[in-house]
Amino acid sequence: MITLQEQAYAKLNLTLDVLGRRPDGYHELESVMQQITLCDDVEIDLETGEDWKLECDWPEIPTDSENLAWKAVGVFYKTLGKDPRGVTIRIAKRIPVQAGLGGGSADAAAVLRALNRHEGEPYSLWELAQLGAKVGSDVPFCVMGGTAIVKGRGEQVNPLTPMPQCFYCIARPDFSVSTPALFAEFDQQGSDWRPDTPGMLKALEEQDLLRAAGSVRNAMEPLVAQNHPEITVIRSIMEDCGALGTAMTGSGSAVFGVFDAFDMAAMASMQLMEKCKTYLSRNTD
């Protein structure tokens, strides 16, 4: 038996725009995404000689072929044309679920990276990301990491000048959002709360943290906030604690604030602890 270990890093949508509905029924997205240090731990046993298994310390996580990490193993070895001869996956969760932080996608990406390294790197990082697109929309970015602009359904990932080093306070209120329902509502109502993506790209090029943080925006946030005023309350508390910018990530429900000092992010976390779960993080290296 062979055991592999890999960390699975969460993502933030610094910007998120919905450009329209595609002929295939999915939505055309444009998002500046950032990988952060909040992570799960993923461990993979290969050549167990037993049926595939997945174990997780969070009961709400699927432990069968519906799990993206399980799917990632299948896609990798089917494409490679090789039998892993039994697989056990263990996931120790830290990334909250149904929060817009890409936890399942991060786990799948960690699996792909670990397997690729174990098999002697048969795929380049870009090729591995394209394999990830067969698993889930956020998986290609989670494979690539860093700071990137992501388009299409998530399969088009173009690296950007890294986000200047900063700190994030992430707050996860006690509700979840149905992504399909949110997109359906967006199709009906639309949004005037659109990100200035060119402004964000220029800020990153110039390494202007103040402008980059001020450019964070999620086009779908107002639709969530109109039903869940906690979003607005959380943002207000973060701004009072010195956040340079705040926004919801993904389809929610997590909200993040960008801070230029750790102690200010920690202060926001302490202020919010009574209202929701909070996490402190920074950009991955």
Given for the second form:
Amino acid sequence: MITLQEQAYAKLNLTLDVLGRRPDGYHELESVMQQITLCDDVEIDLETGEDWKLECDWPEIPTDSENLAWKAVGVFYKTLGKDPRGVTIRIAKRIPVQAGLGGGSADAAAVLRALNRHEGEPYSLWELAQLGAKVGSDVPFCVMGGTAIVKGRGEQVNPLTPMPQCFYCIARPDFSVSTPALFAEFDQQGSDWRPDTPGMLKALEEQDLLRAAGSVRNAMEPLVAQNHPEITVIRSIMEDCGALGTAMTGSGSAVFGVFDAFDMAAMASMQLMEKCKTYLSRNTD
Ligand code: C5P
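If the structure you just shared is the form predicted alone, then what does the corresponding form predicted together with cytidine-5'-monophosphate (C5P) look like?
Following is the full complex, with the preceding chain placed first.
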């Protein structure tokens, strides 16, 4: 038996814009995404000689072929035309689920990276990201990591000059959002809360943290905030603690604040702790 280990890093959508609905039912996205240090630990046993299984310390996580990490093993070995002769996946979770932090996608991307390394890198990082698109829309970015602009369904990932070093306070209110339902609501209602993506790209190019942080925005946020005022409350508490910018990530419900000093991010985390779970994180690079 062989055991592989890999860390699975969460993502933030620094900006998220929805440009329209596609003929395949998915949505055309434009998002500046950032990989952060908040992570799960993933272990994969190969050649166990037993049925495939997945073990996770959080009961709400599916432990069958519904889990994106399981799907990723299937897609990888099917494409490679090989049989791993029995697989066990163990996931120690830290990334909150259904929070817009890409937890399941991060686990799948970690699986793809670990298997690719183990098999002698049959795929380039770019090819691996394209394999990831078969598993889930956020997987290609999670494979590539860093700071990137992501377009299409999520499969077009173009690396950017990294987000300047900063600290994130992430707050996860006690509700989750159905991603398909939120997209359907977006189709009905639209949004005039659009990010200034060119402004964000320029800020990154110029390594201007103040402007980059001030450009974080999520077009889907008002649709969530109209039913869940805690989103707005969390953002204003973060701003009172000195956040340079705040936004919801993905389809929520997590909200992040960007800080230039750790003690301010920690202060925001302490202020929010009574209301919700909080996490402190940084860019992975
Ligand atoms: O690809 P994934 O399974 O992560 O997507 C979850 C759901 O989010 C999809 O079923 C779809 O309803 C919605 N989605 C979308 N457009 C995207 C990505 C996701 O409509 N670009």
